[in-house]
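As structure tokens, one chain now follows by itself in the form predicted on its own.
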Amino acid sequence: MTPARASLDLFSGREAISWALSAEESRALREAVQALPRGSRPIPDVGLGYRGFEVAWEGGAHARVYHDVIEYTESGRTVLLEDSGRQLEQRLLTGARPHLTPELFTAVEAQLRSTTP
């Protein structure tokens, strides 16, 4: 089993594009998530299209990353975190590049440049 898997939540009715993270990527990403400040805003319901990234770590921890909000669950407890610079989302997109077509990468990248969810 890999330390973590990331996926891009983009398609309705189709399996999400997912990829394994290396042990180092997994550890660094988890530390980055855990270092984020607490927030209070939930991930907005955006309907169809780009809905962010998900990361599932070995052992059950899980993060949903969309725009500047992260919903992080560990040991059955969920907290909302803020990523005002959207660094985590950009980091996940960069890691997704080898798994996406150039057109899909560009489309998701455009979503990340958007200032509104």
The other form holds:
Amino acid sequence: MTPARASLDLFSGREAISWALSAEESRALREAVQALPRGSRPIPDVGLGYRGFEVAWEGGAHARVYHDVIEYTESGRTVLLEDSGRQLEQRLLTGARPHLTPELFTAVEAQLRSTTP
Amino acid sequence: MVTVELDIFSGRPNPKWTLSEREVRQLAERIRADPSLLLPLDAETGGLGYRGFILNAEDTGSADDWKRLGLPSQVRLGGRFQPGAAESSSFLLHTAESARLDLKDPGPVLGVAERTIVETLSVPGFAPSYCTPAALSSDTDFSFWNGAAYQRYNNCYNFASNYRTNTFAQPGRAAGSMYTSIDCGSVGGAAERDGWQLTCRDDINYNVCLVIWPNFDYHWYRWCANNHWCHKPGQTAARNYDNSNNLITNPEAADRGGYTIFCGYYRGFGVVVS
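Could the form predicted together with the partner chain be given as well, to go with the form predicted on its own?
And the full complex, kicking off with our chain again.
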């Protein structure tokens, strides 16, 4: 089992694109999430189009990342976190690049930049 | 053989292309369901800009759907004043996408036609034609779809089919032949293999429609109670509103984000998907 998998929540009909993270990236991402301050805003209900990234770690921890909002679940408890610099989202976007066609990457990047947090 | 002429230019020759046998069959089915789609060649369909389509059927000697239905050899369809033909006009326009057109850059030309077709829908009094009797489900109670045990595992196609498989159903998979590209013809064709029809059923119908985010993804809507259209964007919750949080009364005019291509309506009941 891989330490974590990331996926892009984008499509409505097609299966989400997902990829395995290396042990090092899995650990670094989890540490980055756990270091974030608490937030209060939930992830918005976007509908069609880019809806963020998801990361699922082995053991059941799970994060949804949309712009500066992170919804992190561990041991059955969910907390809202805030990433004001959107570094986590950018990191996941960069990691997604090898798994997307150049055209799709451009489309995702454009939606990610155009949608208001 | 049926050729289509997009009647849009004033000085230059209009773009023309030939329909495949399958496209001719689909067009003939639409006309058989609603013969009023066809207009005489000299009908008034607009001034400058998009004026609909001119269809030319050449008799090649072989029996085809066009001939079987006794359709005229030259006829018009669509235009600025025929909102009821918007669905079939969109269908014809999308057949141009896979054709080789004598245009340097067809995108803007087809875009003008597409925008005008959508604009015709705002003509007062127009309402999309539904197949009746219709199978309707609630437009507000989505508890069948939004529970934690199945929301993530069912997509827009599951919702449109009203069939919760927990497999993120794909058009054509149940029939053993999925779509091969993300366009109206391929995804719609796969749905037809699953049992969806372009024409109304005699007994009971789910009224659904297909839209496309060109080259990337597809999406389905289903007609629900109270004249609202409902949908389930991917693994998110089923709902009755669009990306602008407006109740959906006309999916052709709804805010669909990047899913800009409206393919058309399909009908079915008890369709099996997987």
